[in-house]
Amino acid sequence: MPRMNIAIDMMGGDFAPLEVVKGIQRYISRNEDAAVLFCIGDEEAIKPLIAEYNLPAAHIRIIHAPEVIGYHEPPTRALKEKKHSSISIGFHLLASGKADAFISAGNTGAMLVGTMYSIKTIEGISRPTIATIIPKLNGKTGLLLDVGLNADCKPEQLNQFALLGSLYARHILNIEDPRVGLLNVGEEEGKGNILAQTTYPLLKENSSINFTGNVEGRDFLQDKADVIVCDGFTGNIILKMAESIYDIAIARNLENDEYFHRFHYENYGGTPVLGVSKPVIIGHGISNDKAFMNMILVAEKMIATDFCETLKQAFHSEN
């Protein structure tokens, strides 16, 4: 397989570019056949750090980006006005085929808008989605989607999210025959609001997934399903609540607890945008070196498994 080219926004994140460089160093040090990393950012800021941390020239391509999109800038306007920003250049590299994946911990809105306008949604998918990892109490890992990209959803979209999540769980998280659950207020079929009631039969009839029924809030951290589907409004509330649980654990000096440690964002890196034709990974604004390393590893696995092509074939068959 040809060497991968992964574009990474060196200016995205509260602790960029230092933590990005340190993350790249961690990634390269553990990979004999590491990808070529297109490091996009202000040359004057990143060149000295790349030299200080002895990043090998064979794996690094510096691409100067004199502009940065700040966290509080309106995403659409910023992308239009800042053509030479690290995020804009990253999407150009991805859309033109020069990069196989793009990673950033910068402005989330700009990353989502850039994904929608630069990278095509896979044919047959009405809306892309973003997911988050669920650390289960028994040590296993699950997936929740959508967690904020689609606040209002139609039943057909939740049905598509179920397949997207199932494929990601199988091919990237290595969960064989992942169980899919619909987040609801009760276990029985027919429970819930109109969205849940009309989504349930679609999931039940979907032969491409292993649908096991409704999942309640109390089952969220248990091992009742591997993939949990909900609208982005509900999913984002759950995600923020889970983050607060981790904050409480830290405040109560439980950071060394094996289970609570698994809530830390750095263990998973970033969130992939599922349903688009090329890998886009969005990182947390406070990402550290370990998080950046894991973002690169997620992108690498998505490229190595040709995951986006798997999605294309799956939805071509569905249609």
Second form
2 protein chains.
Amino acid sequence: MPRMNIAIDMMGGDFAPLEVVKGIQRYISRNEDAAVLFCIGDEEAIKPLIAEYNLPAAHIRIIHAPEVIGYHEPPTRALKEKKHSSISIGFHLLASGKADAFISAGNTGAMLVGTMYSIKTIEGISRPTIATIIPKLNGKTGLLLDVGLNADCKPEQLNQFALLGSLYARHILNIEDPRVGLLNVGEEEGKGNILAQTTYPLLKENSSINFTGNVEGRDFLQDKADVIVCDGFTGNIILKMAESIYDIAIARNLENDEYFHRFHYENYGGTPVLGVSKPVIIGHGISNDKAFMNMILVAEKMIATDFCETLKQAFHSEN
Amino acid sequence: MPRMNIAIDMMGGDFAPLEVVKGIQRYISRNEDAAVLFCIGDEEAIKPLIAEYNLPAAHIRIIHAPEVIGYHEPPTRALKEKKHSSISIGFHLLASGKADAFISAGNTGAMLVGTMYSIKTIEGISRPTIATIIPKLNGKTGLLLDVGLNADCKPEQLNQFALLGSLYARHILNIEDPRVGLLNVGEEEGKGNILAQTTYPLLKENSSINFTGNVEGRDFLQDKADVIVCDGFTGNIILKMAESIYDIAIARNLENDEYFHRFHYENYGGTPVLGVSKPVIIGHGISNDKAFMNMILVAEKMIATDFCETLKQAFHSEN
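Follow the form predicted on its own with the form predicted together with a further copy of the same chain, if you could.
First the chain shown before, then all remaining chains and molecules of the complex.
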């Protein structure tokens, strides 16, 4: 009997539901102890695909959702009006405890609004955040946050992101004693905009993290820190610029270069929302099978390590 | 008789004065109508090199500077205490009208402080700015500003940067009717942090520029806009990250790739300070001969087109 239930939006993403089904197949085929997938979507569209790809019944529960929230719908209104959309149902399953995690590559805004309104923010956390993986030149992996949930940030929030990112790096990315860096325009304390200047002393005094100082744009792909914190405006621009490095690779016929390929979104495994009481993973709109498989693997690991409980305890003891 | 005088700091940069001399040689050898170079530095160090590289006497005036401002000296104090440093003398020549432009790859902070205190900001301009070249995937060239002079910005300042950048793109980069984009986290108006949200309507209403909307991180190397405006914190991080793309190329043995090579700092020709009444070009600390040649060429073009006068008129009519 599988020990966890992961809800997944079968209708989210440009290539849904086909690539979602293929991603589930890849996930199940490599995991003997795979989770049960709650496949939320238009029954008529997904049933034949699930049959075609031989997804094993013991791991699949189809949950019919007659509505879909489109990419360009205003999130709050869409969630309110489309109670039977795959995203609304996913959050309902998560909030009620039937599912242990929820994954979607659908409307990002609806995913964020849904997270904020249906899943509680962990006590003591001012604002949840979203993070992305950084592929470093030396082969290692780092974490950048916030990458867009909080366009304007306060120093206290960046300080919390530092702890959230550290815990994610340690428990999900298996980085021991992760080094935290502050994204900045110079190396020395006192450099930067007002936000960076006022955040630096908070990070320096934070005994729950291993703060190692400022990280400049040129060090971004180097191994100067494992977790880099910044406001969501800067982080989002960097995230998208890093993705465009893969576009350069394609344009220069280098998409098979081992390093450049690591910038391919499919390897990220989606963007976890950190700081809320249950695992929510938001996928890229163009997610393919590998991306969906990786998102399920991240969700699985967050459940298996009881990551949200770790956050609760960490921020409980902070207060 | 050469028509212009360009002052250059022979002591600025990790490879000075040798690379400066070589850069001057490259510049003079390809320009029949080359400017006179005021070579400011330690006479004993530069005289033999100037002889060795056969720099023609008609184009060279050696100006002895017994002091040098080091890379790690606090700018304001260094400028005050070292009146006979190459940077102090350069600004003196520029301010007094003896030189038409000043170039240095020395202490960036001292160059910025020197600019602010010895050269007037053009009337009507709230804050000068520094810009960098963006090498686009389609072979074209764009401009990003501010890249670090103003870590915190007001919307009115970004609006002025848009005009400064447009004029630079038109007159120095020869881009006709340059399109201006606002660096942002989404395409639609209303997206972004408070700064971006409040800047957008100003740009939209600015009839002196050709505003074409928001530019996301992923469009940064695409040809969506010719001039991209942002605050100096974000701009500096992007500038340094773009430079690190060349580091990736080296690590992947691609430094000779035609596109990646365009990220090499030597092609930038330094960073012009825009919004002040005379041309000042700040070079990268690791500037080589080509970088110095390009900086002289940019200074020459700024003088030849009377660029600062264009700015004065543009901002005069704005007020």
